[in-house]
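We begin with a single chain expressed as structure tokens, specifically the form predicted alone.
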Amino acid sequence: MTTSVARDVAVTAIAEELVGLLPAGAVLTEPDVMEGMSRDQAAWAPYGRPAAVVRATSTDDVVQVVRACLRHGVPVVARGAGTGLSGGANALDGCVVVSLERMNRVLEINRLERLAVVQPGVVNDVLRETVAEHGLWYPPDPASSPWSTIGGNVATNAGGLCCVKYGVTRDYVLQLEVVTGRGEVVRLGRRTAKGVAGYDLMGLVVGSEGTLGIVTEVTVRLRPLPAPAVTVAGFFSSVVDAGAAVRAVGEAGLVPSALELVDRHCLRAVDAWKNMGLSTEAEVVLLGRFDEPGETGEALAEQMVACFRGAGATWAERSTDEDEAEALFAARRLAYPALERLGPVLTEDVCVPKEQVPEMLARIERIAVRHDIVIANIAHAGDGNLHPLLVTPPGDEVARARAEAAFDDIIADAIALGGTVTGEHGVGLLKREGLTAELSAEVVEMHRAVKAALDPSHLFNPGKVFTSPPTTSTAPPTGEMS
């Protein structure tokens, strides 16, 4: 039998055995249904034709695609609402991808503990209106928070514009049920204010983009709504003078809930879909906030004003108008929808040291010079996290080339500043070779050992974060991509 028809076989053995465990209709495998369901938004990232795509609707349906998955031998790839932008969601040739999206309902709020119980496929808006309406918060918001899951933004370990001051999605997570790599069941963590007993095996899976386990349920901790906001803008000739009222801010010991960075590209992007009228005022805004109350809030915002005019700023001011600051934060928000529509976008999350960002800002302003690349800059910046996003035309494989070449540059000059390649949007496909640079060969192989040991058939999302498959896995062949 050759290679084609044995793969052939299995795709098929593997999909006629799901229709029979699961109920009607959970089970797709229509070629054109299952295309739409096998990449994530990363548009250079590679991907592969799954054997199936199921709907998962419980916990047991993801524990019997699991069992009959290791039976098989055929990979399990996790995804939510295919916000990602790694390809750490992308489908593997003869891969079972599960799909968490209709796993969606809101179990529980209480509010004496300050948490709530939820699906994955909860949105994460619509967590945050839901238990807003109990006088609570969820601070974890990407900029795909009207899209993107719970399930999808623990598997990033997602960050979003407050984390600057409230922290990253692992800040928040107090409880997971995780289907595990030997089919079985289990809830890591505790609901507890506090719990030191064991190793941190919670903290092991968010973060780990699907690999070592497919979490089915998750516990979060919640916050009191914070008062309104008071908001800072300041306009900037360069993105350099930009990030060094960034650094300022933090020499001044300022912590906004708020400080992001959009550069003219963004703008004038924005501003061709959604006619804005930004990029006429400004070539870089830096846009703060401050949810304290009352004069504590204002005055911390004169601060800001005085750290970006101090910066070089060529207009800084607390904005006095909220709709005219909401309509700032929304063309955050829309700057990368807005650039999709020149062409593909290659998007970057590499995060460094405060002290650095102007640095890195500079780089990344002479990488695109000499690889004559446009880069659009977005950012996360009062915590270093920043979003180059390199455009090319469409159809241009020469230019795709070169920015390739770019991105890789990109990571190569973060980690030579003390950064990371990755600040909330994983490593996916997209960066393992960055990651292979980023940490040592000793630490590299303490991750395989951890994913060995929790996931010793390697079905789980085979060939996303690390470069190779761990050296001790007995694992059957596991599909290619595409």
The other form holds:
There are 2 protein chains.
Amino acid sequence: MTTSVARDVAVTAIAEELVGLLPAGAVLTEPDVMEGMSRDQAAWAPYGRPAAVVRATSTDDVVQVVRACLRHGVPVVARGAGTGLSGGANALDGCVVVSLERMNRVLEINRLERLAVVQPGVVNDVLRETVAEHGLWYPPDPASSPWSTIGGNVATNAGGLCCVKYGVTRDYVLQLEVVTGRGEVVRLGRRTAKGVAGYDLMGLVVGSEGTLGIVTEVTVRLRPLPAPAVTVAGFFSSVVDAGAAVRAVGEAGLVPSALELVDRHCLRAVDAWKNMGLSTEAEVVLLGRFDEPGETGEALAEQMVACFRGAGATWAERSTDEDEAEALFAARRLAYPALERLGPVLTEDVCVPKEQVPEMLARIERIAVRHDIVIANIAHAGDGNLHPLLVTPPGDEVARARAEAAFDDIIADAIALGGTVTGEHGVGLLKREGLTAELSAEVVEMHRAVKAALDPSHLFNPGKVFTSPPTTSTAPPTGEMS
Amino acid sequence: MTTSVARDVAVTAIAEELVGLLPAGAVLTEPDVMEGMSRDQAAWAPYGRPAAVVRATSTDDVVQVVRACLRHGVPVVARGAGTGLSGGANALDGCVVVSLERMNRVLEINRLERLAVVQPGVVNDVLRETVAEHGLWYPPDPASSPWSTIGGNVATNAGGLCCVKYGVTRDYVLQLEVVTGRGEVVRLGRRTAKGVAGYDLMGLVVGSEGTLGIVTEVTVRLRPLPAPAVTVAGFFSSVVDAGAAVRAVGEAGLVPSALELVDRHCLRAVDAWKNMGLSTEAEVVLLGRFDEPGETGEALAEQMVACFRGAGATWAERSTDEDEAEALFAARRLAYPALERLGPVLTEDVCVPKEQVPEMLARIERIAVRHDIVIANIAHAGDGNLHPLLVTPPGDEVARARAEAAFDDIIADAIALGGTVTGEHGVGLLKREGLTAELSAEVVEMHRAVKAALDPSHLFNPGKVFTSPPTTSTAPPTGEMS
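Now that we've seen the form predicted alone, could you pull up the form predicted in complex with a further copy of the same chain?
Now the complete complex, all chains and molecules, led by this one.
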């Protein structure tokens, strides 16, 4: 912070230059306006004050920003809708934030090739609805799908409910247009169904959280729309029983299109808000879905019911009422906002081997007791991807400190059980220490080498995902967060 | 070649050092023995004379080789079963070839997590048979599956017949143990179903053809065994009609588990060998498969029959006879060896957008006429992945030159139609110019940057996939091929 005067001069210079380079209205510099575009939804993650926010409307806008930032040695932070949960889109002091939200056109839908070409600012649900009109389906369905953008989904390699059968964002990206660390526009990947000419640089960019370049166009693979889903619900009196049910489903060789867990904290919060009466019925609810057509789907659903009952479900049925089934999944989707009514929610995102789901849930319960904190659980149980939700009373700084300690304990336990610190939300700022704990020093060093190779000026989102290397005489200016 | 004396000294030194470091019998230096392990099955690709061939039996053996080669500045070329078709495993003069064939143990099969951990030398079919005993399935099924190894499949990101529904090798790799360019052992990826902690370095290694490290252990994702397949066969009197049928299948939203095309040249070659009587029935055969259980699979098969008939099939039926269905797929598998009986076969591997399959097949016919060469076609038609097979009379050097010119024309046409030069075989040596034609100069430069970042000594398979950067004063010794 000893260089604040010099930095302020730089701020003015880059902002002024961008105003001259970009369309009218594209460059925002008013502090109040910038504040709202300087962070994502990660509670308590630090964020800085940008020099400017650019609302890009074309690839060329992004090129202009990147080249200007290269000339000025100013970091670039890309953002979509700002729905991230790890601080990955949080601004650095003096950086330029590039919002891709206005690049929101669906450029092509190709029914025969089963692909769509979109700009990064297209909202996930908009893509899903648009391709559905052509009988096509874009499977990745993060809970943020009504708001989050495809560009953000690509940056975090977003998951969702259907991953248990259909995979994650990475599995649906065919080609990317990217503005590189040299200010060039490249196409990575291809439009063909297969292709192995060269390294999978496209896959490297997916999930890189804006640290390797800025994605300006995305070609996604689509599937035919699946058959209407058959839903199975199971009520359990303990997390251990529910875990046994998840295990039984796996051992039976079933591959549901969703297998979600909602615990009593979530059920109570939903009931307190919407009075659905779930929390008087169960301590834990499991929701399964199959999208195989006709009798096949029904037979699979009956097999899941048998798995649930065999594991001790107090109630388990295949839903024959579509409204009832939809209400159960609505309760799962409402869990997060219902908890947010109680206070700030710190969202965890660990993923463990499926066989460790009951043990991880048991450990989370012990962590909640140890730190005297409410930890609710929603989970993509079929994937072993748990979202412990740490709820603290508004304004209670002591509780917040306890929650942060619990957050660290959950990460440590997930790693101890052979899991990962982030299943689908990304590392951002909140999981940087977790990443270092999970990966070996050699692998972290490989990350730094790849970052330096593709972003030699350390322009893109520096300090996110992993910390920068020790400063050397040739190190570029690093942004800081206030 | 002016440094041949110096190189011979280096050869002796590295071979002697390796004999001292490795178990008895691991190091081969006899020229005749090495000759057989110095190339893959790419007709006419150049290959050099290695300093030594090492038959590794453990990760530690590989570490010893890599560290010794680092000390001596000698390139390392890894190989599996040598079934590659692009020269990717061909030796360089003075290199050390590391054969992973003896690292052929299945280390773990986990039914609940649906994964297996194997050494790289496990043969694809052996893995498939071993996991089938547990009700599990490893989908990637390259035609080389009776011989090719999982390590080789990972190196080339191998495809196969079932990719059209189930994806390629990359989609089934969860974790890799890799010996790096610094002689370290790292684990990339993870065992959990999901995970986004850091870059997808594992995905970067898959398909990198031995240029970024040596894979010493592979954790693969498995699926439950699918239902028995229902087969559909269609006979067509022209490639154009067959192309229209493939298009109709796509437009109907069908996702078969295989959709293969076999042309008249292949049918005749198979008949000349096995007298199956196919070539009198059809100019082109399409074979489709569905693995949905029971009535669902049968209904899908009937839809495909309707697509075939609507596109002008002279005959199309769902096979009700399992032996007949198996015979048809056997004919497809026999096409390649049947053609090899006629002379050396140069195998192409272009992949085009599905809508361009008829046009690409028409262009291949014109190329065959233009260069006066026999070009047979087998194709993963549902993926747009074509395997034109260029057949030349044994020992006819003039025909070989014509075949090589035709090979280049096919590559150029595939790129012109928006395709790729290699769908699943890899770049190796044969497609290096094709890669440069397909990718932009900036993207090739990104490849070089990534290679330099992860293999700073240019140790691994230098000169494969893309050429080395212009020589600088710090450039490592590059291997050459005689």
